[in-house]
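In the block that follows, a single chain appears as structure tokens, in the form predicted alone.
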Amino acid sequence: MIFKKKDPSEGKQNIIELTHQHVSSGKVGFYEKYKIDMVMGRREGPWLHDMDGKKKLFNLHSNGGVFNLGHRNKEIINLLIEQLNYYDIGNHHLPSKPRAELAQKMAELMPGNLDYTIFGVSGGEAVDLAIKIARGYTKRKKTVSIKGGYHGHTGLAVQAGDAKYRSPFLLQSDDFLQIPFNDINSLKEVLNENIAAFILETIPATLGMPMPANNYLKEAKKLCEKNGTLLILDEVQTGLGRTGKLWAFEHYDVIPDIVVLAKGLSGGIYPMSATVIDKKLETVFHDDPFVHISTSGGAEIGCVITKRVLEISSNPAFLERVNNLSKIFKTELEKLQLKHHKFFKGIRQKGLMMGLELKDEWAGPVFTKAAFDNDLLIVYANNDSSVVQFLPPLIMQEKEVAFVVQQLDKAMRQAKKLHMAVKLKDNIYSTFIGFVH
């Protein structure tokens, strides 16, 4: 299609024109390619509608656990809408009762000595700053992270990712090393008196969930200590009761010396990460606490909203909700793979963090269109396309769980022969990346 440059409108196609000449005619070629023809409307709970009113998808990804608590949740926006009558975003050099009331909070639900919080906009932000600050203590610049990890797309972040996100734009640094994941051996061969810091997701979303092994964190805890390298654990997508448990790494017995928040702070509402640093490494600001700001970071309005998620997010009953949906789609998905065994190949799970592993490199984008087209949003895991992610929000009803398996099982028998026509005509989806952020 040939976009010629209109007068904007309210009209869907006008918006798709001025995505291409505006934001990205790269986006907007690849949604026309593999015809996923959708422009955000209203939103509401598990569901996004198109802006003309003639699709809706039930959100399985929730932008990474960014709705966890749904779209547009009533409460997060009451109280938006409520303390707006008296705060703003605020001034970053001044005390401020939101943000030391949500500092307060985040150290009460953390364990050992997390007991300090920098809080930022982004998940990339707070993980530049957790290495920053790891460099600041140690005296060390070189850090450790995992092969097929993700932490963010800014500076210090993506050098930590895989090399796709660094290579394109000549970040490359010798300052940055990359192990597999649940390799103990391999950590134990490269950590030394030169390593900051070792970096990872509690189960990394975009390597396809793969779940920690046996004793895996406990002993990369053990060795961090023994080299004097920092621990930092990147819950961006696994933190906020996903598992089960507000942190995920509550489920492997370690206690690591930062934590990475981000995505979920935000209710969906307000954009909010953290940076939680055991106390010790506050130290780090004493001769200079102005040495690191962030002029959007620890908003006041945010922290009234973030705060307010940390305590639903922290609620027995709601963690106790989580595992009830969690079981109940253990079930569910454990019939579907019988049912479909040559394509679906397994589950991975921990609470409602889910990856269902598929027949190979192609059938995650593949079951991406597929589940789009039966009215579901999932996203296949960008470095493990043969996985794709399925986090429902935490807010979902039982009784959504059987549209939700229905639409599935539509969406495996579509894929299923999909797959077969990708094979046929030469890798036809061989493009199909990048839908995954």
Ligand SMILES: Cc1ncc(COP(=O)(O)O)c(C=O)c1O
Second form
Amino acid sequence: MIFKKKDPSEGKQNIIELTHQHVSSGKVGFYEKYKIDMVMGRREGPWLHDMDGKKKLFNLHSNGGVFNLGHRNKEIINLLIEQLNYYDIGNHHLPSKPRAELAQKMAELMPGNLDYTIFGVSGGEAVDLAIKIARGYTKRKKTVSIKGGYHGHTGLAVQAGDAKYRSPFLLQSDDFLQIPFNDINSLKEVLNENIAAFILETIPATLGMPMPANNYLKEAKKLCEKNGTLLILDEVQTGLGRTGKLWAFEHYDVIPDIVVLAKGLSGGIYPMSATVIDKKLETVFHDDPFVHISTSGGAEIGCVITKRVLEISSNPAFLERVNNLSKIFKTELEKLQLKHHKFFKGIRQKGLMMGLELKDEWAGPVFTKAAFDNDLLIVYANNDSSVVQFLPPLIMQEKEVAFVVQQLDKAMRQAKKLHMAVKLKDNIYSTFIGFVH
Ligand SMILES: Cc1ncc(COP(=O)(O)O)c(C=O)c1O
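With the form predicted alone in hand, show me what the form predicted in complex with the ligand looks like.
What follows is the whole complex; the chain from before opens it.
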């Protein structure tokens, strides 16, 4: 076999060139066009540095919750180093101490009969499994999801998402239906004896964090029960303390049949996802317990880390800190909104799950760029680009809030100017839309 010779240089431009040639030419072109010049280098807590050391960003996106505990959390890293003396991925066929103990911890932290957990690697994989189980249990084929909701890009998860992620790949199935969020009448109309599952994010992040209306989730659960449909709550972004409670659904007095978790379960270190199911659903695997497997899902070394993540995130003192921080942000963001009220229209907030409502669909992408120029990593909501997602790491310090607010203020001022320029230049930012989730 002939291996291509590579320039051993570690320079930033070289990495960008290699990315262009071997990872994604489109992404490199995109970042060049909008002068977002960054290759991730050193990272620590809420900060990530450019590899040339010239720029650093305060992470207010946290990868949707992956970095809830910050980058390279010391406790997690020390645990990983210690446990690598003993564990590896393990064997997914055999019973395992870390996996069993993690599943027990999960059951302890979940309400009702959510007693069983099947671990995977990604959120999409966990959503796929949730829908598979719903279909297997109900013997029905159809799934209802939310217009503008997002569950990942794998087989069934992508089917439950929006057409723009499906149509390029000719993925269209009559087994998937979508209804508007917070619209209980649409749910009433669509549910019948053919619907296996209703899946939604407790607070839909990619749709810009609209908050569930009073009783929406509770009513939805009642309707599902009446129709023999299972309720799947995707807590990939909302779970693990993000909203000030361990699980976001705890705010809404509802217990789903299935909960999907991922992102933050990894501690930012080892990929892990979970499909937590009501005890009754485990019967799906009684005939053949090997009918679903995941070679690297529930890796033993990952289970050790995830158990520590659960212990940290469920600690009442940790949740109290999240709630205190969220109060401080509420006050500060309200002041900022007053100051920039023509551009910054409103705040959506549940704990540290926040969305900043901006002027129009161009404002989110423009603000994302202005925030980057002012040392903040902030990303607009891909399915409603008038909102930017505001997800600080849960471990950030109170004393860091002043810096964040000061930079937000500067970014608002820059974004307003840029927004005017966009208008004048006839939508030069149109291709900005479609950036991230
Ligand atoms: C709410 C939600 N569900 C599922 C997923 C899919 O997770 P993954 O990218 O790990 O497959 C995501 C990813 O952004 C998400 O935000």
